[in-house]
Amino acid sequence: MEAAARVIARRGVRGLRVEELAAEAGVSTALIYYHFKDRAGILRRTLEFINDRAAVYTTERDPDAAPLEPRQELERALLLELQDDEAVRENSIAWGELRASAIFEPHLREDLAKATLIWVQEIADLLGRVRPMATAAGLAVAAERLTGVVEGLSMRWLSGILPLTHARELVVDAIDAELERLGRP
């Protein structure tokens, strides 16, 4: 799987070809297809690992280290998305890569729309714990704001149009906004 992101990554969807990735993996193409059935079972996996991947270095915390206040929590696991280090990388280019072709590649999107659907929820109970008070809907419709930044904040720094400190405050306001207006009664 993380062959599969490489090359994602590299290549894009649209130049995903499973020699390539055989080669990558270093299994034969016979192996691939035996394991994911077809191209659709290949990308439908990768998602599902880019997923798993996420989480690991969005959660993933030392043991040893002090609670963090919930707005600290919030914060950590938006910008942890935006972090120069090769896996965070390759997974939000392949992300990006992936939620494109799904223009093109119906069988994608209900794919996607789950895994953005649980990120949204993730960062919806945060905001939750910062902002008790509430409404579910505001705090639904907060996490999709952050989460749609986030994803674009991503996509501008890796084509180099933004500097990763710069997208990372651009977060954090956005943070202090959306706490701000989820405050408002």
The other form holds:
Protein chains: 2
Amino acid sequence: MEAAARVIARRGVRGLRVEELAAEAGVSTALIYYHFKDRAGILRRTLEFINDRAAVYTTERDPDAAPLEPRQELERALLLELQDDEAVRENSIAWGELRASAIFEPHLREDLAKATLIWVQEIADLLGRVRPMATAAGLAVAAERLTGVVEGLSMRWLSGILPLTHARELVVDAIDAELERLGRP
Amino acid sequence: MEAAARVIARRGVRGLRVEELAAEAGVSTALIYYHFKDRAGILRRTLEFINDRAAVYTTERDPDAAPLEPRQELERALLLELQDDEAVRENSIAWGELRASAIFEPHLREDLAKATLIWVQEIADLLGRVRPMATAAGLAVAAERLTGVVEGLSMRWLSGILPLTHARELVVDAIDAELERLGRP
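Can you switch from the form predicted alone and show the form predicted in complex with a further copy of the same chain instead?
First the chain shown before, then all remaining chains and molecules of the complex.
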């Protein structure tokens, strides 16, 4: 799975060759087909893998550290997509390639939509912990906008046209704005 | 140029073959090389072309129509990226592919950064017409966030995981939020 994420990040979905994937993973192409059945199976499982890995790097914390306030946890969850770390970069690039492939090939759409929904829901929950009196609908749209802005700015950062620190500042500021809005009666 | 935008939207930058581009445009590959010199030249000129085309479809209006209020003009400028129109779709897909290519090949970065800056500046100007008392810095970050959210949601829409009407509602709501924020003393 690691090899698949790496190859997709490097070559895109359209450039994914099973031979290259097999070589990268150090196994035979027969084994790849045995495990994943076909190309669609490789893509589906890679999407699952990068989502699981993102869940780990967005929640991993020193178990002895003091618990975070909901507001800090929210910032952390959104900013972890924007950090200069090889796994984060590779994950975001592979995610972008898988999503772009869904423009022309519909089979990944359902899985992509589900993964996006889980992320939006997680952010809505954190927003709700900071603003317990906000409505569920208000939290949901705030979470959709915040994750949308993170995705948009993350693509700018990855392609080298927006400095990372500035992207992070814009996100922190967007969180302030949404919380302020949700806090108003 | 139209053929290049079409082929890049369809195959991605990595899948762009000069032979296919020549066939699509109905000319010889020699003519393509004569005009663009090399692959980098094709990409640079295609980026220019899609930016020019976006400028046209975002500003084109019936000359006899009543002038728009600044607020309406702002909504229009941001929402025109989110419309079910073949040229808009193709432009956005090609833009996404060109931007993704800059992750690994740096030569387009400067042109991408410039195009993004022009768009952000245009939105900042429109925001400033609605909120003439806002600071330039405040207008700039609001414009960066708004264009960021449009880009993020546009990718979700294009890949079929977010309905267009909902994406548009989220953007209108984001405009409200930014204007409200800029209007406060």
